[in-house]
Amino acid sequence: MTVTTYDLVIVGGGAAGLNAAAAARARFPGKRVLLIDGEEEIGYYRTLLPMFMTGVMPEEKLFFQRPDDPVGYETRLGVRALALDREQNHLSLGNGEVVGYERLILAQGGRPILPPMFADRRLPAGSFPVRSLAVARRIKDWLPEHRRIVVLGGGLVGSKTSVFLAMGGCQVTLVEKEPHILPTVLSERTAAPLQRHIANLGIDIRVNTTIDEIETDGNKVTRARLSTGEWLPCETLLIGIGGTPDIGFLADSDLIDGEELVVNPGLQTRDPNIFAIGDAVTIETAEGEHHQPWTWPQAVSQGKRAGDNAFRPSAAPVPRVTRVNAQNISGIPLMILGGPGVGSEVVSRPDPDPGVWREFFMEADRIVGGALVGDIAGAGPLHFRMANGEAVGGEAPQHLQRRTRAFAAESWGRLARARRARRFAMEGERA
């Protein structure tokens, strides 16, 4: 058996392995490094897909590295890591080729989590995974002649995608198993106002249940049943109720525990060779605490310290473990300071401005999560205090208040006509 042999092999070519891939380089610019990635094309925004597939945003605008671009490193692309054998310090990989390392860095992130109607995980024609480029460029092409969408899961990614979809002119049912949408982040007082929001531009929202059986016409999804027994159209049916680490090829490696990949706060894992980022991780601190901070900010954040760590005498822990978030739901500025903990009081203001809505997830007198929703102004002073765990005690009401100019309600219904005006000028343009 040959056995090509690296300083450092990266498996996953997101934002994490990408990041860890360029500050490896960059600090230590003699070793030959190698990155592993299952996809064909790395480099691209995922956060960026529902713009896409949905037609709002070019495909070149979602690269931020493209094939052609030096990057100092070999990759094997299309490819995934089978198994890991410590032993050795070898990764067998689908190709049947078999690498060595001297240091390993898994950023292999996740895989989609599917309904249990798709335990086989096979899926039939207009039923898709929202995850990667080549689904998106599969449901782009399938989307024109399939309109009526239902999009399982209102996370952050199904109430993003449904609302490019209504935006396009489609016909879209939002279905999310708990009381409200963004459950992960949100509590259902805050949630409440942007699900209002996004119901205005004409998307059917369902909370309260999910979907547990499908029709088909031949292999193509033509209905699908809500758990009340309530069945609805459907003619494209998106999957977005998030992810599970993709740890099956780990199984033998002893790096598991329970069904958690640990790593220390230097992003160690228990072989101190052996790194892991990303979506795929737990941090535990050095008081005991798990964290899952599975987001894009945070695998750029990791992904720069375990590529600078990698050949250190000793790993520098990771700056943070905080969730915080930014994004822009249909015109509405939100900044996620964090989801709730176990136990956590949620603190919020008692009568809202119309448009601007504010909470924080308290223990103690310490901000532990929290999100700023239509006006965002603060969030990285509030950030800071609550990743060095400050105390804010009785100033918690004075950083509720908004800070900036508030759209009246009034302002939101003429931007929601606005927006249906322009879905019916683009349906229009199509006939």
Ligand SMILES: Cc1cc2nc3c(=O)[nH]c(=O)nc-3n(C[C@H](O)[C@H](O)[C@H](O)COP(=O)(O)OP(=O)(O)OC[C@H]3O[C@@H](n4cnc5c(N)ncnc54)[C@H](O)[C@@H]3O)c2cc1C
The other form holds:
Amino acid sequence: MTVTTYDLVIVGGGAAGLNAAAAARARFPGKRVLLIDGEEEIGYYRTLLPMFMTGVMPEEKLFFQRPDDPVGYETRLGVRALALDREQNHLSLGNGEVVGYERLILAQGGRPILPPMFADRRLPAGSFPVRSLAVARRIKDWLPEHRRIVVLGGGLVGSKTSVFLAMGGCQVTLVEKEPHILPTVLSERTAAPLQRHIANLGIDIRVNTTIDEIETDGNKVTRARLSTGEWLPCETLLIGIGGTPDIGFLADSDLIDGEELVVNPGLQTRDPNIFAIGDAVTIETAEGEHHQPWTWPQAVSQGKRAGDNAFRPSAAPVPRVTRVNAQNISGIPLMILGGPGVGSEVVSRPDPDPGVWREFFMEADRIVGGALVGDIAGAGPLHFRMANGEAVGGEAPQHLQRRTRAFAAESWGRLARARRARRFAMEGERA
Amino acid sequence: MKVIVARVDRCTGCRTCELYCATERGSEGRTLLQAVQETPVPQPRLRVEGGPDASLPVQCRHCVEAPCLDACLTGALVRDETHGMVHVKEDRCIACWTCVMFCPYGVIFPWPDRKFALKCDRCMHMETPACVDVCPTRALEVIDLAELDGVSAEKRKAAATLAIAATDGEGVVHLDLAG
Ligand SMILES: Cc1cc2nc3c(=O)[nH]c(=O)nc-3n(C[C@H](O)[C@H](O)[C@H](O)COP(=O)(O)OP(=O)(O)OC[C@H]3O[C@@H](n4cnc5c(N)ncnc54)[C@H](O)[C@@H]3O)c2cc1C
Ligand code: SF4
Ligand code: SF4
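Could the form predicted together with the ligand be shown next, to go alongside the form predicted alone?
And the full complex, kicking off with our chain again.
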């Protein structure tokens, strides 16, 4: 068996992996790098797939990197990693190849969760998980002829996909098993105006229920049964009930705790030569808190940091671990600071405008989560105050107020102090 | 890299910069008279913050490690290779406002009417930024960061009072008066 050894091997060419590869390339130009990915096509914005498959986004805007772009490292596409041997520093690939590594970055992301009725992972024609470009292409081809659609899962992906479908004139039923849409990130009160807004687009929203059976005709979806017993006639079933770290090939690597691939803030696994990033990982902070910040901005930041860290004597921590997420649900801006935590206090303030709502989850005098709906002014500074763990205490009500100015509340006292100090300094100079 | 710096000690909060930024960079007509009649109303790329006691125009600092660049979901936010400025490619922006959430200084402004994010690009294709040109009290100036290293201690002290010198990309606005 011949083994080709690389200085750095990266598993996964999503946002995290490609940014890691580019950063490592820039910082350590002499190193030989290999990137492998199970998909045939990489370098696209996964976040744009709902727009792409519903025809809102043209294909040419989907890619940030093209196959013939010079990248300065080797790639294997359409090839999956199958097993990791940490004793030999070997990775076995699906094409029979075995590659050696000095450093390894695991950036294999997540795979879609499928409902129990598809436990054997065999999907009838017309049912699709929303995750990869290959599947999105199939959805795009399928939709024009099959416009009665059930979207399973009222999370961020399911909700925004439903909105684009409805705007494209499809007949959409959105099914969510919790009492309201976006259940993991919003409270019921915050979700209410959004849910109304989405319903007004003509989307039939069914909550407190799920799909537990599909009927097919010649292996094509014809109707879906809700857990209430009602049958919904449909030709398409889109599955958006979330993803889970794709860690099967690491089963024997001793890197998995329970179901989690855990890394430190420097993005190292318990093997310091193996880094892991993006949707595949759980980050354990110095305080022992576990975070799963599975968003695009995090995948990019972690990728850059892991690439930078690859050959450094000590790994620098990722600049910030945050789960915040923003969405524009057909004109309603939505900023999600973090889901309702257990035991956190809820502070909120009604606004005369029914489309505007701000809510925070507080622990002691720190904001730990919340959401801004309809009015997002000041969201950036607020986010960073939260991420830095700054106490806001009595100022929280100020942040709840509707604001048109970006960050007047934060800067006012500071500016006044600075100006007084400046005058004081000038007087001192003159004296 | 040339950045715009603002001086708290000179700003009177008149908001002339906002008006001319919106006119020069956001309107079709390019004159104040025409701009105010346009729909949607042209928007400025910087905002004067603060109250009667102290005010300050705030705009993008073009951070070296810009959190907004990592955050953009579409590749609309990019750094210009020649000028080093962070700017929005409007035709690529999908108005998701993720970047708004990731600017610690709050200087990316959603513009729902035109469906893109609005931010200062330091008028990089112009001789002088519009805001710097029009500020009646010269509270806005263009400074070359590279030249800052070579300036006298006295000038540097003045620079330390400038609100927008630091470009480290983290935290909130720096109004450090030390040094
Ligand atoms: C439809 C959709 C919409 C989204 N919208 C948003 C949004 O609006 N905002 C936001 O912040 N986030 C959004 N996200 C989440 C965001 O896309 C992810 O957090 C981000 O893409 C994670 O990047 P990653 O590189 O960690 O993983 P991925 O992008 O999943 O990349 C992992 C890559 O590894 C490959 N791979 C997996 N296993 C193996 C293996 N064994 N061997 C080789 N290769 C392998 C996969 O094929 C894949 O290409 C969305 C996600 C989806 C699916
Ligand atoms: S984070 Fe804010 S200040 Fe920094 S470059 Fe981006 S927009 Fe400018
Ligand atoms: S609003 Fe536009 S520039 Fe900002 S993150 Fe979204 S696509 Fe990028």
